[in-house]
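Just one chain follows, in the form predicted alone, and it is written as structure tokens.
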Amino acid sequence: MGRLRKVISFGIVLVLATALLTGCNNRTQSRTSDKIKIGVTVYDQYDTFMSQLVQCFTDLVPDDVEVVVYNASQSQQTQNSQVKKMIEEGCDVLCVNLVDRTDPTAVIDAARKNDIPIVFFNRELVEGDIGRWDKLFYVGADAIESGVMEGELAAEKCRKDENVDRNGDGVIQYVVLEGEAGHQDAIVRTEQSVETLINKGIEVDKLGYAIANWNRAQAQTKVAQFIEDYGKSVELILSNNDDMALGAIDAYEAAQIDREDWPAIFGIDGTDVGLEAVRDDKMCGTVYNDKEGQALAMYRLSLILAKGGSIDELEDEYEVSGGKYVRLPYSKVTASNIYDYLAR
């Protein structure tokens, strides 16, 4: 290992044309033998809240540490090989967002082998599998929190407001537009947001569920469906991410449907887009993902891992868990505290 970095630091140019997000700084791709090397590789960078969380990420690094990103373009296969590459570029840690929770292995043994520390985010990998070696950690949010926050955000605006029941029958006719088949943010945003619903009071009728794969084009076209095949029944849309709900918005846009006659539309994630439609009055509202704080989180245990030290060292400023994890929490976005997250 020792000769192979030697070999790079002096010999080799990396070319990342698929890997960079758009946004990230120009960097030397040369290294000096006391250079932080930390390698990120994404389950797809067109997807927007990993775009901005890794935007985030790399506004953090200064030019006395090197970041290199790769994006596995939904293959969990590429990502092994990019995983395999980034261990041999040098990297002194890795931060993956895995393509296939359920399908770690070949990551895990690839990093194990040479003794380089994973900083898994966003998507949380199985729980016996982070326990397999003690230098797997795991920075994200709890999807439950998430999901019970869409849940009380739809509940509070059926309370409210009387037009969103607009057949008058006191039944809250919904859809739900779930991000990945078995994916657990999905299936635990899905359960946990409509069971908070109706914990709340809410009565309501179930029209129809679409898998979108947390994409934009494809929850519009869902929608479009939903709309030709229900038209104004549709009261409620409860959305797994930002970009499905704008998807739903697009529907009805190129679908010419007055905006009153929408139903209310909730998403999660607060991307900047997202954002935006609720400001103007698009989405009834969002559950904030905060990006920012699990980028720095991120980027403060890859270095304290990179100098051999622990997660412990973050106890202080952070919910460590089971030696293992650093959660962030969700919070809630309407109309009356959008500017406060458009201002982040």
Second form
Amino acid sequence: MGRLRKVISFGIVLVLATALLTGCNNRTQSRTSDKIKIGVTVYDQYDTFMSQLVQCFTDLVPDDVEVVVYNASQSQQTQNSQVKKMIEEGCDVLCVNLVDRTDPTAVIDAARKNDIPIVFFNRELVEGDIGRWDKLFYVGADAIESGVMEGELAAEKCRKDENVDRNGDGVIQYVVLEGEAGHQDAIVRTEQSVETLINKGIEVDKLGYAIANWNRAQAQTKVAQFIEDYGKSVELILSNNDDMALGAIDAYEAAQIDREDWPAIFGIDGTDVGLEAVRDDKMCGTVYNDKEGQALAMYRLSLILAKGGSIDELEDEYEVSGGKYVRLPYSKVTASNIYDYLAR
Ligand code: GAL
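Please supply the coordinates for the form predicted together with ligand GAL, as a counterpart to the form predicted alone shown previously.
Now the full complex is given, and it begins with the chain already shown.
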């Protein structure tokens, strides 16, 4: 499906959801048909990876299933109200991308009171919370795997390309661009990518780090500052996601630094724009966060739960851990396999 059509159809779903916001306030009254109804709330629709993941999800939904999508706009309070609305609107199952992964109480309590199962996705709640009710599940990926793969990609690049160590001191001067403080993917990716690099025998020297909240513009500002502070001496940038890696590229382009003087830049996600940057040799590699696979697992699980079934029904196709978690594998993307991913 063309990107424009994707954006438009996501827009339509959101408009539909907004219209429904003014709907009735009683669960049985507001039910308009016998269709299964899935309610989705996403922490921020302008997050590149999340908007693509939600788009994959809505693309899967056939005409005889209804889906409403709400944007929580980074407010847990807004999301709590949306959950109540979706329950009143007659949703049979909820897919929740928590704003604050440490604060799911209101969401869980509302769903439990009305016996509506929840598939949390992408922003992982803590074990104590998911254990609070037997109708709470999580679909996502293993953050450790993504950090390890990013570290492996960077280690291979450092070993094979002597130009990475531009000053020839045998040590790689690097910076890390981190996602939101407290997000499982930010914490673990930062830790694991650097640890893997070191375990692979690369000698490193950390020049700095910056929290840029998954955001391209914020990353550009932070990297512009690194350029001011360190000039051309940054040799490697490990970014927790593609959008921040792209912000770093924007900063080098804005500073009119020649391509051969850029650091090696790595991201995670394999968003459309991220993959294009790998194809165009601006980013050295990324780690594919399988949005298609996650969307499909969320959709399958939602349907099963809406019909009163059990997560066990997924066991033939997925590894289900602890009766609650489905995690899709990551994979590495470089110039050598980029066209396989661009074709997805
Ligand atoms: C991560 C993803 C980031 C951002 C974040 C939002 O998995 O890599 O780009 O979308 O989720 O929770």
